[in-house]
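The data below hold one chain only, encoded as structure tokens and taken in the form predicted on its own.
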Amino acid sequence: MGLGSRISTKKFLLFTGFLIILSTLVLDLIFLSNLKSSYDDTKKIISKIAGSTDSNENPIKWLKEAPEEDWLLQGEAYLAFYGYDGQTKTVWDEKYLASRNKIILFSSVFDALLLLLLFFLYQFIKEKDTQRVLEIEKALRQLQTVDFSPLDVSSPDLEPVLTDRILSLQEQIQTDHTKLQKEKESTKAFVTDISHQLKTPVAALKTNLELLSEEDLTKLQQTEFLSRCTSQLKGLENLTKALVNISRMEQDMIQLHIQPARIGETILAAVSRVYEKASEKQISIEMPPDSFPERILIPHDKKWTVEVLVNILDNAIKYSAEYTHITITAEPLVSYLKIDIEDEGIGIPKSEYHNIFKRFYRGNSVRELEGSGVGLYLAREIMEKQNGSIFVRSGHGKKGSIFSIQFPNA
């Protein structure tokens, strides 16, 4: 029985008690009125029979049948003639009063017993409610301890539905607590990672600025140190942008606008972003014409998909030697489109295939090289928000790496 049902039961008891008592009073009034009327008529009949001198009248008839109104009036006249004014107590009056008092007493006792019964029922329900509230309070206090030990909800005062809800609440609180703990640990790790990422460029900037403050530097040395400062500042700027994008992505502040668009144009936009950097190392970026069927329309967010491709291409250029090649191919399949970006770089150990997509992860072979370890993490987040995927494998002949990104057709 739920709380609403118990409240309804209390109201029902009060209403029922009131209705029965009111009905009893009404019935008593009707019954007493009929008793009084019958008593008066009987008294008049007996008076008429006693005072009648007509030998043809059969007195038994008037005791068995209802007399006419004139007959009753004559009986009433006889009563008045003999001085009966209603104040004089006769045997019949005593019997009438005794009957009336019995009816009133019975009705009063019945009403009193009924009220007492309803009172005890009300108190019983109230006591059960009090016990139920105490059990709920006990369970809630245990929930506040956040120790998540099994709750004692076996009390008979708690209905199965209420017990299930309390246990469900404990499970939800435990889930939320675990989630908060994970977020706390994640935030702590995030701050530690940021501190680590900022430590190296800031230290380098500090060293170069201290060296620049020396007065005996040559012009060439000043130019070199300024170039190093510029490089470190550029790295800090890129790291800041990446951190802002990660934060916005994780907080769902970035809204992707996915709509059908030509994937070839998206790839060209990404290539144009990294073309200059590739040219500096004489790295060619090739897109075989036969690997791009004309007018391929794929639902995707063009702006953020360009960021995914730029991150992959930028890594391919960074970790590849001069005069190498980067090849981009697209393969339409039944339910999705696969885009492969293959380089001839240093490659990635198989044991690190999954780790490279973690935030701030830096492989053992590239720790000494420039980078923040957030590009691929951001790329994975963007692809997952588009219901796509990204993974890596070794290049052909185990040379370099092939990054594959997949877009669902619809």
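Positions refer to the first chain, counted from 1. Here the rigid core means the biggest group of C-alpha atoms that line up within 1.5 Å when the two forms are laid on top of each other. What you see is a predicted model, and the numbers here were worked out from it, not measured in a lab. What changes on going to the form predicted in complex with its partner chain:
Relative to the superposed rigid core, residue 122 undergoes a CA displacement of at least 2 Å between these two forms.
Put the two forms on the same core and the Cα of residue 386 is off by less than 2 Å between these two forms.
Core-superposed comparison between these two forms: the C-alpha position of residue 323 differs by less than 2 Å.
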Second form
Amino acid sequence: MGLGSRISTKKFLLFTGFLIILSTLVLDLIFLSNLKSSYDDTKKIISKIAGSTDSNENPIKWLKEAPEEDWLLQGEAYLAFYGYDGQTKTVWDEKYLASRNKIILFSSVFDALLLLLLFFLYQFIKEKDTQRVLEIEKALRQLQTVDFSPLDVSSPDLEPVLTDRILSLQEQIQTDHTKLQKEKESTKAFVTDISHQLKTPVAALKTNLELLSEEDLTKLQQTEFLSRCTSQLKGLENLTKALVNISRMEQDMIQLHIQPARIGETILAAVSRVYEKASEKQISIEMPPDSFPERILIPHDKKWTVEVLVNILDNAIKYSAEYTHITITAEPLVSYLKIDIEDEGIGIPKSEYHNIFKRFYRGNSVRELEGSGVGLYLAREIMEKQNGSIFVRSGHGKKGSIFSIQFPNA
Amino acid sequence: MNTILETRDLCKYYGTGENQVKAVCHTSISIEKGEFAAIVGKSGSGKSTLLHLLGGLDTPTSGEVRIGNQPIFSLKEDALAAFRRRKIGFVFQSFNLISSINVWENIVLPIGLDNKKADTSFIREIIGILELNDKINSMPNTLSGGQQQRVAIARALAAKPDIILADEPTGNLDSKTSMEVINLLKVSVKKYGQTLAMITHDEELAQMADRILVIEDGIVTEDGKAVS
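Switching conditions: you have the form predicted on its own, so give me the form predicted in complex with its partner chain.
To see the whole picture, the full complex is given below, headed by that same chain.
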């Protein structure tokens, strides 16, 4: 359908018009020749009758038999004798001529009307085509100027397919535009956030270095300032690492390789990365064997899921007291595998549940502890990219937190 | 920027004089296309009234609701009903499934009521995502709560509405199933570029949203901050 059908309609119109005119012409010729021959027959019969008034032959016989050619000449001679010599018409002459003229007149008028109709139809379609083209052109021009006011493509001349296509094109452009705009804004926000995040540790580092450069420092003071500098540098290093991850994630530079793998191994890989930190605080990380999902195959991106788990475990260790426990359990749901990481730490107020997953968000109660506020944000991004989710609730007995991550089964 | 659902100075009052209850009070919010917004509030905060207004199920005392830039309350009743059927999918706490017909029929029925042809391949896809493949011939009362809510979600998604309005969609489910159902809802909504507005009292559930609006005594604020 669409434009093609419209063009062939034009062709079809011309073709049928031509065919109708041609067939009326042919029909006319046939009618005329029939008329002529029956006129001739009549003439022949009349002339025979006229020529044989003396004879006793039955005139009906001539009506039955086809008259011969020479009767005509004979008959014409008789008729001329009676004064019908071409100028004076007999009744049948007049009838014949009248019929012939009628046929010619009617068919000419018919053909002329038809031609006129075809011409107007053709003009009409052409006009409509021009209107359609103009309308499409207008719509496309509007699309080009990134003008998102509703497109006027409601004209009944436009095929719905075309209208739909144009409208969906506008929607597409609009979505892309919005996305672009959003990206621009988020990059701006990101840069602001980064500079804000870097300002404090850099300023602190600067102060400490300035203090260090002063001459009258005791050995003890020197060591103290040096260790402060080191820890600030370490903080900066962690922050930049996290920032690199986030920016890669946000630029969609990270392609997740989601394939079925043993989630148990992924958990182990994450635990081994935080093991040292945990053992420094004598925190045990437990995976009850009955729920430890070593053999469970679940589609996930191993590398980035380790990041998610490390971020959660890091927090769990950071915000827990010494000699506490972290428990990791897995639970298959209908469509998901859920992994719970429960700690016995300071817990998170309910009103903060949503906020902790925001970029650079630091809860009021943890302001003084080191941290960049990007770990959980990154974790959420990674989980959402895997069509899963991450959420938190308070631990059993209202102590600590349970972070849960869900992976779709398929 | 690409606002699909918008309220302008929306108010809904019940009663008069001293008994007047301001269920929704001068609310101007806008929800972007593709967003998952949670509207969180305690019971009696006016959140259900707000959702009913957003869905055109209730008429406001003043102000307007715009869906895709169409002020919905300027539509005549029939037109509004048709508009609602085409643009909005509802998921309620009580699943509202019809018990005398099977799961497939429950999902497809509303489309038929709108005199449209069901896009069966699309519906099969949704059914697959919601893991209802082997349940399509079952009767609703043979399903668990979680499964029934999946059916209700499939029904809401089936007509490809622009907006899904969910009122405590997991109110009847345990917390484990709740998170699963919300995850499913979120994934399907993202996949089909739809917009999801969910009403809940549960902050645990709300953390799954892209954005949180808090409603308290009929006044909506953006995640703690007032919405201007």
